Amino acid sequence: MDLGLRQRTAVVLGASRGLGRAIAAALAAEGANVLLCARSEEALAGVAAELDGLGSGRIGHHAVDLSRPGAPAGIQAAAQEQLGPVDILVNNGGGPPPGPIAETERATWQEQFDSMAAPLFELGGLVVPGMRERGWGRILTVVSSGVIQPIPNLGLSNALRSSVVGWSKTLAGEVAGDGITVNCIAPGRVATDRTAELDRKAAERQGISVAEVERNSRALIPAGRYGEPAEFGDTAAFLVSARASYITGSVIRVDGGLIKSI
């Protein structure tokens, strides 16, 4: 199936590893031009070298810290300079520290909102006008299964990512008539460094081995395993493709059946 992504320009945040890298690889393989964004210049250069030549598109990269003022504008400028106007925006970022929500202090809430949510809202506002002019655009935000079924001990993530879902749903209604889709994609337990980190912390907290944490997690997943990053990346590539033009305002689960709610 041709996804219609050749020569479309995509910005992928958090592209140096994990889910972001998997999405970037899937888009590159489909022939999209991809701007890789993350904090580490060295890591981005390595991923860019790996993805270069994977498809017919060009690969660029831009080191950025989303919590810094002016970061969204810098991303848009880098995309324009290296690859052209942004057709596809993939919002993806690291998760906040785990912990009980009742013990989270105001300063931590503000710090994490300024890193996880506000920059995404601002960047979306910057790319939408150009998408409207061209009559085509895709905005996809990686959230978490916690926005559907809150995850214990991840209160910050559950709350802040839910605010991103509210933004996404609202924006979807505003721009659907302009040929722009806006969706969220919610991973379950996918085998990434972030998941491994959470498993290690859970093991420490519960006083058991990491292997036991993983075994307990797999027991809750009907598919009986953690997902592969490439499986997630392929789903994301479809959602930002020409083929998915009638899917908008949705939260798509990629979780092996983990989320129990309908």
Ligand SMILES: NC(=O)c1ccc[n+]([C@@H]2O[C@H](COP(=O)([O-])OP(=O)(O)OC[C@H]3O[C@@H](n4cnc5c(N)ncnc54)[C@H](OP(=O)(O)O)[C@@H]3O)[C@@H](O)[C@H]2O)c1
Second form
Amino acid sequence: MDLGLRQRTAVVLGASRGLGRAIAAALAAEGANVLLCARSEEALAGVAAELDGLGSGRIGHHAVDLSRPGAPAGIQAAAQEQLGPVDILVNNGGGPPPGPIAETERATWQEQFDSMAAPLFELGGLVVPGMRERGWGRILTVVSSGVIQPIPNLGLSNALRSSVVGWSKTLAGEVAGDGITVNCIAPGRVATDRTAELDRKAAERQGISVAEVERNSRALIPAGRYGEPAEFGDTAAFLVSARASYITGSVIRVDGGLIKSI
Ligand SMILES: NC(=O)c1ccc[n+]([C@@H]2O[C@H](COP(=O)([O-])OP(=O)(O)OC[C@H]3O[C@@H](n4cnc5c(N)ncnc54)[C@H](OP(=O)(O)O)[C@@H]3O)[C@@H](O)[C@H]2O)c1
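Compare with the form predicted on its own: the form predicted together with the ligand:
First the chain shown before, then all remaining chains and molecules of the complex.
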């Protein structure tokens, strides 16, 4: 199946490792031009070198801290300068720290909102006019299984990502008639640095080994294993492709069956 991504220009946030890197790799392999964004210039340059030549498109990168004012405008300008107008926006970034929600202070809520939600809303608003003019666009936001089945001890993630889902669904309705789809993709447990770090913290908290935490996690996943970043990246590439033109306003699960509800 040709996904129709050749010569489309994609911005992928959080692309220096993990899920973002896997999405960028899948898009690059399909011939899209890809702008990789994250904070570490060095890590981005390494990923850019790996992805260069994977497909027929060009690879650019832009070091940016999403929590800084002006970051969204800087991303749009970097895409325009290096690759052209943005056809595809993949919103992604770092996850918040774990901890009991009742003990989370207002300053932490604000800080995480400014990093995990506000810049995505702003960047979405910046790219929509161009997508509307060209009559084609894709906005896909990485959230979490926690937006459907809240994850204990990850209250910041559950709450703030649910606001992102509300934004995504509202925007989807506003732009569906312009050839633009807006969706969320919800990972369950995909094996990345972030998952390993959360497992390490859970092991410390529970006084058990990391291997035991992983075993307990796998027992909750009907597939019996953590997901691979590449299988997540491939699903994301389909969702932003020409082929997925009638999927909008959805939250698509990539969780090996982890979420218990229908
Ligand atoms: N993996 C899973 O199974 C899973 C499950 C549920 C939810 N999620 C969520 O999905 C997202 C991606 O997951 P992941 O496992 O790939 O996480 P990860 O390994 O921690 O990668 C996060 C990416 O975001 C970038 N980033 C972090 N903070 C940033 C900032 N302030 N500005 C710009 N870029 C920033 C990081 O690069 P730099 O550090 O260089 O900036 C990195 O490229 C996370 O929000 C995670 O919480 C993941």
